[in-house]
Structure formats: C-alpha cells, structure tokens
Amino acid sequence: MKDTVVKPRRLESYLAGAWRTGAGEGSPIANAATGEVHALIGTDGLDFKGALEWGRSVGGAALRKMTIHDRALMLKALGLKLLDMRDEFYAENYATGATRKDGWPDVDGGIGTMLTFASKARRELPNVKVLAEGPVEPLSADGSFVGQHILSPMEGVAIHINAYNFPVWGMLEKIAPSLIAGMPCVVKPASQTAYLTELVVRRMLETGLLPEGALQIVTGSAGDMLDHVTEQDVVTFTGSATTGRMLRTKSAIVNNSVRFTMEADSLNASILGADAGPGTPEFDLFVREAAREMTTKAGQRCTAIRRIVVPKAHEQAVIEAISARLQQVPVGLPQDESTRMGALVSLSDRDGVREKIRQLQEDAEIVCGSLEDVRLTTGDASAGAFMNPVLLHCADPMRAENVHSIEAFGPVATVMGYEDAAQAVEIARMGRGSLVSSLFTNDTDITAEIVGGLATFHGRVLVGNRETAKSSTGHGSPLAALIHGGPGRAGGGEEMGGIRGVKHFMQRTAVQGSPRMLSAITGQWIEGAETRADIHPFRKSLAELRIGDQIVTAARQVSKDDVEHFANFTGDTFYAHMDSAAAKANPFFDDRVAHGYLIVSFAAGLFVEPNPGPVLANYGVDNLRFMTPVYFGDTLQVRLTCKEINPRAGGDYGEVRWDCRVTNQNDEVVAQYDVLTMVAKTWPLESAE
C-alpha cells in the first residue's frame, strides 16, 4: 500500500474582511527537518493599500468604540481560546524545527504574554476610552487655567512585521499591547514559518471575538504595503538590521513621521563573575544556562548568548563544562521524545550559520563541535537543516573584530576571558548594544559594578545566582511586564514593557484649559471643576454618584489626650508627638504635633458614612502628603470630593477615587491623598436578600 502524500497548504492573506490567495501557485516553503514542502506561500495581486483603509475606517473605528476593559476582557477571552487550541498549534509546530519544549515558549508563552496585557490593562489602567496620564499642572496663580497630558488611540494601523524564529510569541506580544491601546493590526510574518502564523490567525479570527478590522496578515511579500502608511499608523520590526534600515527609510515613513520600532541583531553576553569559580553554585547555572542558551530551537533565538565572558582562570573550565553537556544533546527530528534539539528553519540558514562560523574562525577557534559533521539520533542531515553545537574560543578578545560584530544565528556561542569586571563590561559593550546580557555572582559589589556599567548599552540584564536559582526565567526570556529592545545595533527600540508598551500605540496630548473643561475630556473631576453637594455620596451607587460629588465635614479639634492616646495605643512614641522641648529641637516643628496617620484616622472619622450602602470596602490611598504639622488645639476638617469612576467590566462593583484635603482652621491644607474604595454599581446588591 503506497504512502498517502500530504498536498502542501496554499497559505492565503486575510485583507480587507476576507481570506485572499496572491496570483499563481507560490512559492514553496520546507519542512525544517525533512526538507519536504509543507506550505505554498505569494501575495502577488493583493490589495494592501487598500488593506490599510480599510484597517484604519472599519478595525479602528471599532477598537475606538471600546473602551480600555472591553478591550483587555476582549483579549483575556481569546487568550482562553487559544489556550484550548494548543495541540494544533504545536503540531504545526513540528514544521519549524522546533521540538515541543521549543515550541512552548512560542506557543504558550505567546498566549500567556497576551493574557499578561489583558490583566495589567484592568488592573492599572482605568475603564475608559481616553487615557489621563500624569497630574494636572498648574498654569496660572488662580487655578484657572491648568494643563493635562491625555493619550488616544492612534487613528491607523500598527503594522508588525516578524521573524522567523517565533511565529506566535512574536506576533502575540506585539498585537496585545496594539489591540489593547486601540489600534488594529497588520500581522506581517517571516515566509519561512508563516504557515503556523496563518494557522494560528485563522483561529483567532473563527472564534468572532476580534470585531471585524482588528486583525488582518499577509502571508508572503509585503509588496508596496508601506509604501501607502501614513502619519497615524505604526510599524514595528523584527529581524535583520540590514532589513530593518532598508525599511526604515522608505520614503512613506521618513515623510510622515512613522512611527517605526526595530530589534535587530544582537551579540548579547553572558559573564561570570570572578567569585563564581568551579564548585560554586553560580558556576554550575552559568554553564548550565550557557548550554541551554545555546541549544534552545537550535540556538535561532533573537536573546540567545552568544559571547560567553569569564575570569581569565576559569576559562578552561568553562571550556570543558559546557563542552561535555553539548555532547550530550541529541540531535534529531524534532516531534521525537528522545530529541533535545531539533532543526534550524531551512537549510539555507544552516548554510549560513556555517558561513558566519567561517569568518569567526579569524579570531576564534572551534573548541566542540563541527563545521561540516552531523551527529543525529534520528533525520536525515542532507534533507533536513541539522547541526550539532558549536562552542569557540577567542584568546584575545580585546584585539578581536568578528566576534563582537557577526551574529551566527544557530547554535553557537565564543568563549572568551577578561582580566577584571571593567574588561568583562568593556567586552560586553563590544557588541555595540544588545537585547540582554547576563552576570552570574554571588558578590554584591561585582553585581553593582558590572551592571553598573553595562546599562546602558542594553535594553535588559540578568543577575542570576543560588538565591533566584529555583525562580529565574534566566538569560533568554522575555517577559510582558519588562521592555525587550535593546540600543545601537539591537535596534533601539522598546516592545512590551508592560503598560510602557501599550502608550506606545497611543498620541500623547496635553490639553490646556480650565478645571471644568478639562474634567469633562478626561472623566476625572480636577480642583475647581464643578461640585454636586446633596446626600452623601457614599449613599450613592455607581449609577447614581457623579465625578465631583463632594461633601465637606464638621470640623474636630485635635488635643493632647487625642495624641497621647494615639500613641500609647499605637506604640508609635516618636519623640516629636511626646517631648515638647525635643520637637521644639526640630528644624519643622514649633512643638509637639500630631500624627499624620491620627490625622488621616480622624479624616475618616469625619467622612465616613458608617451604615451599611454602596461603598462595599476601603483598599488604600494613594499619594498620602502631610503638607502642614497640626497641633494641640488645631481643627480639622475635611473636603471629600468624587475624583474617578472606574466600573469593572463584568462585575457588580467599580473603583472609586475620591480626592481627600483635610485642612486646619486656617483653611492651611496639613494633608491631601486619594481615598480607594469599592462601590456597588446598585443598591442594594442584586444578590443581597
């Protein structure tokens, strides 16, 4: 019985609201690790122009429409549904070269990255539509006329155009933070593994969750895509430097201003500390950690080490550790239990990691491995893009060239020795700026000064040793709520970063003009906006409380009883509160004052509306300032004012800010905070009986 022979899958563009195939048959593209064709792939005929309008007039439109936590919730949704879709994907997966170990940073680190956006977008920013970012700046003596920063959701498309070496993460973690500032996106990935893009996109796209605009990608060439952006749209880049300049200059995005990030190449470092001998734990990690950083989908990784820094001493050391785990690696097809490390994307980028070995070999010598031999458990190495680990060493990397400025993007790293910490972080910043460079020690003082020293010409370090042995992510990971970029030649730009990364796709506005108009864009009452004083707004549920809903208190006089109380209640005796001529001794005081926090205690007492209602519990202050000292004597009286709504999507409750000024009989201000509660959205609660 003959063998049924799998059709490739001619991959096809979703465009302006439908699945689109480029004119002819395409192009093949190949197993990895069998060399067979797996995909077709051409956008020759596609519309992209018209792409790009109809992205910005349908997808942005309704991204708009929604609001912060619409969006987040939106996201959070079909993170879950992906989740559930998993085997698919990495079975797809196989494909690439990439074994399943491999593959989960990709697979579920893409989808762990986007559910990561969508519950830092609920947590730390509000549940509107445009964004109030930083405090209100006084413009005038009066408090007439102020200033506020806002950012809105650019009004074009984000375009993302990806690397080969990971098909999903590096799609997820660039249209998270866009979809979630509210801009549709264009997914762009590399042709190599596009076909797992394209899969995983389809599924997104059937699960009707993304509102129709959102999400659209081009399998195969770009063709004159930004060639039609504009000053609204975004681009971001991943992949070579080379290409990456090429793109950045096209005259569309020089003209008008676009917004471009690239991470590009990079010879990101790895050192070990001069304390961090043979027998340390930090010796056995940073060996370990060279290894894996080496192995890891074939060593095809944008963070992979690939200069391994150590103390002059230890040099063979390092030599024979990591030499005898690369032995033990096995090479071979990647959907193989027994397979550690599979295939890199195509023979012709095995070809070249062979030719960058070539001219590494100027200043460095192969230590293990081979340039030419393969060792495999199972594949066959003329048919699929096969190499073993290859570790060098340079003896003089001070007067070496190549290793500090060719990238060979496989598995391979160069060994090299410094004399002390200012050489090792000479050595690293060789590399003319990397994504991540890596120091492992126990010694506090090489910590500070190696890290010192390497900032800035990195967009990440990592300090590993016994203590976050169980815990670190280590050397090569990415994570959503740090940056990953790095400057000089890794790029200069930042992606991630948490809610950093989300601004990125947003216009950043300052408004001027009076309290009242302010309040009014941002949703945030601000000092002399207007005032609604009628029952007490804890009284009131989220449908009926209104921004600038205010209530003023009684007045409570502070006396020495309240203080000595307070502090032999508290145990808090600081002898400003206790000894009159010790206060009187200090530079503030004229006296003995009251507490800050028996002020902000009395506070509630005063503003506080004690029968059960809407407010369901009190979860912090923000910004707590005690502006004037209060002494024995002194009243105080307190301003509460509705500063911010923030409902929580989905739930029965929101947040509520409310500006605090607590002020003396002077009308001095002695504190001002932000009071947080939650409140029901009504009452009494539908679950209440």
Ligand code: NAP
Given for the second form:
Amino acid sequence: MKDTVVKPRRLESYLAGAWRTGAGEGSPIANAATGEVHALIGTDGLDFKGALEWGRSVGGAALRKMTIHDRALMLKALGLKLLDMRDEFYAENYATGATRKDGWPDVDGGIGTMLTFASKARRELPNVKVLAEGPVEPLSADGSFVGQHILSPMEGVAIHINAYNFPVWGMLEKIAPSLIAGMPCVVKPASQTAYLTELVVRRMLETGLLPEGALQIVTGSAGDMLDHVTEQDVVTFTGSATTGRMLRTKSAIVNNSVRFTMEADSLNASILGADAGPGTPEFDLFVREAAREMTTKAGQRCTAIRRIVVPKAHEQAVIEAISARLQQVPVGLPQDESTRMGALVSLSDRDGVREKIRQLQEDAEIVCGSLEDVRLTTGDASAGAFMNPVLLHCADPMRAENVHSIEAFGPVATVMGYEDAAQAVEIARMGRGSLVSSLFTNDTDITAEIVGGLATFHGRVLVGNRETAKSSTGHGSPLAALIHGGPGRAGGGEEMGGIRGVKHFMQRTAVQGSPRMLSAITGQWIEGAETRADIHPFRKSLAELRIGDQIVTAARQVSKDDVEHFANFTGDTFYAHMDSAAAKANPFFDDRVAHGYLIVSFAAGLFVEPNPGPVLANYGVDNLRFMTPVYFGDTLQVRLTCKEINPRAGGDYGEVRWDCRVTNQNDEVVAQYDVLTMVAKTWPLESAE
Ligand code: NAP
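Can you give me the structure for the form predicted together with this ligand, which would complement the form predicted alone we have just seen?
So here's everything in the complex, that chain up top.
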C-alpha cells in the first residue's frame, strides 16, 4: 500500500535496511512556485558509517552473486514499473517550479536512461560476473604466457551526490551504470528537491526488485559520510564547482585514492556560423535553440547555453530575434497549461541569479528583461521564485572576464560577437572547459574548423543545421549512449557514455599467465587453453556445451573451377580472381586467388552439422580477417572452438561465440574470425514440446 502524502511531508532516509528520520523536526523546504512549506528535511543523528558498511556487505554481496545480464534485467523490470508511476512523480515535480514539459527530461528522461543502460548491457556485454576486456595480448613467442584485462565490480559503495535541478534523472543516470557493474548505491540528492528523489526511491524499494542494500538514500545533509569512504568506494558529484572542489579534497578521498567524478557548472557556448545569417534555416534554428535553452527549467540546467556567440555582422539581428521570442514566454505557476516557464528552485537561488547578473553587467548590458520586474501570467511574484528571462550583450568579449566565468544559474545568457571562426573558437574556449557547445551552420568547412577547435575544451559538441532540424535532440540533452561531462571548469568528469559508464564502477586488472589459467578466470576460451573433441559441438545444447569444445574438420581443396563458379554465380569477378596477369601485377598476390567470401562459405560447409539440432541460427561473424591468399590447389581446413557462452536470461536459448580458424596445407592461417550463433538451452526445445 502506498503512503498517504501529508504536506509538509517529513522526509526520511533509507539506510541500513530501514527508513529512518533524523532527530528534531527537520528544516522546511519551500514549494518553489508558492512559497508554502512542502517538506521537512534533516539527517541529524543518522549513522552514515554503518550505512556504508551495510551497502558494502549486504548490497554488494547480493549484487555480485548476479551476472551482468541478471542485473540489467532487474533494472529493466524496475524501469518499466517506474514508467507506470510517472504521474505521481510529475505531480510532485511541480513543487520544484518545473512545468510538465520541464519534467520530461527528468522523469521520462531518467527512466529512459535506465532502460537504455539495461538494454545496452544485455546487447553489448556477455552474461558473466567477471568481464574480459579487449584482445588477449601475447607475451611470449610460444604463446604459453599471455595477458588479458579483466573488469570486476568494485567492492565498496557508489555514493552519488546530486544537484537540485534533476532530482530523478540525476539519480537514475548514475545508479543504472553502477548497479549494472555490480556496485550498491547510496544516493544523496540536493536537499532543495530531495522530496522527489525520496519519493522515487521509496517506490523503487517497494517493488522489491532490488536486493537489500543495493540502494540507500540520504535525504538531507550528508554529515560525516565522506569521512568514512574506503579504497573500494566510488564518489560521483554533480553540483557547483565550489562544492565539488571542497569534496574532492576531503582527506578520506585523497588518502584512500577514492575514484571521484565531478560534473560541475560550465559556461556553455552556442556559435552561429558565418554562413547562417538571417533568412537561413540555421539562423532560425539557432535563435529557437538559444531561447529554448534559456527558458527550459528556467535556465537551471548545467548544459544550458550561457554564451551566444555570433558573427559581428549578425549581432543585432540575433538580439532582436531572441528577445522577440523571450518576450512571448508566459511565466507562471508550473502546473498551468499556458505556462512555458515556471519558477526557479527557491527565492534564495533567484536572489543569487540576480546577483550574478549584476556581476555580468560589469562586462555586458541587459538588452532584454530586467533585474527587478517580474511579469507573471499566474502566481505570486513575492511568494514564488519567479523571474523573466534576461538577455545581455557583451560588446568586447575578448577583454571581458565575468561573462566567461560567472554562471548565472537561471534564464540568463549573453550575446557576444566574433570577427572570424578562429575568434569564435577562442571565445568558446575562454570558458576554460565546458560540458557542451553547439554550432549552427550549413557549411562543412566551417564545421570542421570550429568543431576541431572546440573538441579539446568540451565533452560534447552538437552541430545543428537544416538536416537535423526535426531529429536533433538539442544542445542541452545529455544522452545515455554518449558521454556527459567536460574538462576543466566543467569538472573533468565523464558520465554515461554507454558501457564505458558501467566500467567506471569496475576495477580493471591486467592478468598474466598461461592460456589455461586465464581461460578459467574469464570463462572464455583463448588460444592455447584446453580443448575437447567428442561429439560435434553443434549437437550440444547449452546444457551440454562447454567452452573449449572443438571440431577440426576434414580438408577441402580449392580449384580454379570453384573460384570461377563462385565468381559467375555471385557476380564478383574482381580481377584478382579472374585475370592472372592483373593479379600478378598486384603487390599482394602471386597469381589469381580465391575470394575471401568463398573461403568463409567453404569453411561453413566444412564445419556445419546439417541436421536439425540445438544450433538455431547464425547471426553473423565478428573480426573477420583474411590473412594469407588462397591459390588454386590450396587445401583448407577449419578448427572451430566454442569460445564464449551467454545463456539469455528469460529465454530458452543463448548466444554462443565460436573461434573459427581456417588454415591451408602449410598450417598457415588464411582466415580468422568469430562465428556467432543462437543455441537452444536444451534440445529438443522445451517450448516446442
Ligand atoms: P551544490 O550546492 O554544489 O550542491 C550539490 C550537492 O552537493 C548537493 O546534493 C549538496 O547537498 C551536496 N553537498 C554540499 N555540501 C556537501 C558536503 N559537505 N558533503 C556532501 N555533500 C554535500 O549545487 P546545487 O546548487 O545543488 O546545483 C546547482 C549547480 O550544479 C550549478 O552550478 C550547476 O551548473 C551544477 N550542475 C552540474 C551538472 C553537471 O552534470 N555537470 C548537472 C546539474 C547541475 P545539499 O543540497 O544537502 O547541501
């Protein structure tokens, strides 16, 4: 049964297996739009050291018993449950000042990110507990001593400290890769909007899908928690650069070399290409994006455009076009359908933004909006943290300082002009490292020059033009498959980025030894490890198949007729197969050669077991290389070895990867590749009975 929500709600922390309330009444947190007390928060007296130990011993142990696919499926089930509960989250989200549309990247975006991780992990990673990474490295001439990188889940807790502006996405985008890696999480949302994160965690725990200890939440101050981190823990921080710098230098973090990722603020630039003057689709896209970035979530997004960098010739046109859009943005209560921009998160944050605008005015003048007046369609300007968007213009960006260093975390941006592409890049780089930059142009030369100059100072660069007008996800949206983070001022971190984000929560170890020993560690067959040849391995279901099961086939000679038949049959009459003189003139061949694809086809003909059996389908090959030319009269033989077995959780089959090596009569390898098949868990298939 769900809890009845009583306002103001006393928020609780879920620590060491129970919901716990801090001592005292708790500090009030106001609804951003109405000023009413929405929740009470506090963690006084709670035992953080014990919670971390609980996560490590109870949660970590449970997660490490599962395979990567088990954990991914768990997250998929959790994500699907959360989708059903979205309405409750959106309703709570209004208290943060965000409109329903603002909440979409947070609530739907967060759940979507979690589901993306769950799906990528099952598609791109094997169903194992210890992950082998990259190829086996030969370390001795005779192949008896080899090396392999392996990845194992860190045995501590992943502590995720988040900013107030994405109470759902901020948590889910971090716990998804950590849980898939096998690390338990302690989330610490920013106090100001922790009521929404707490609600989502409550609902997640109620599903019973997560093992005990896998997810804990600190709702309120983190107290002395970071004094108790150990060498196996990981800390990720999202928030202001000032807080991040303070936390990353905490003695327990420094002394224990604790992995610390920081996602801080940045002065993101959006550049208009010199070709994209008024009247072009790119000009319109640029203006729309700049205005949207300023007003979405009232500009409280770490990726929002803060600096609008335009050719000097178009400065005035850009200011007029953006101002016209900003003046039409209705500001008001977030739940009103007519509202396009809601409130900032708190009155004190609004005061902070106004103070930052004053500092920006040392370099720039306000050209749209004002510091004091608030025009609202609904709501009370004295109670809610409302403000109208403010656009500034900086006439001399090369000599300005504040516009490149002060982040007004609200609906605020500054237009600045550039002389040429090199100067546009220089201006963007004056932000000293940003999360994202965007460029709007339809010119490929401008794109190559500007993006080339931006890359080292940015974690992400978006190029917008007429071709992506409908499909682009926009300047401000980090994506699960791509990295989020930036160098320098932006914190120097990297999050998400698909599977690379998962690996951040694992320890990479270089293991050296004999192929037999390494194979035992990773569960993957490697060259030189033990093999077994009894019945044809294609006759074995997953219940019987073992890595190292092998077949060495009969031999087959390749004739001139074979090659000509294949050439005429397929239409591949490339001269190296057909014309002796031309083939000899080619630096790689001594005469006419067999087609590579003929070799692969003959190999299949040699290794398959033709009768219906547990091998259900061939779904491709990986890493195909042709290494030695095959001439007429050469003889081919195949050695096929079961390399990796991935039973699919929840299905009646699994993927099997076979090492396929084709050799000639001199034992030279002519082709090497992995054959990918689907194999039944049992045979006959249980579902067919
Ligand atoms: P903040 O004040 O720096 O706080 C960030 C987090 O740190 C909060 O959860 C805060 O908790 C926590 N914290 C503060 N002191 C701590 C301590 N001693 N021990 C442990 N945790 C501590 O930032 P904010 O005001 O919430 O967020 C706004 C800023 O975040 C902006 O500058 C924005 O650019 C940045 N941001 C960056 C990204 C990114 O991905 N790069 C994303 C979103 C926002 P309390 O709230 O309880 O103090």
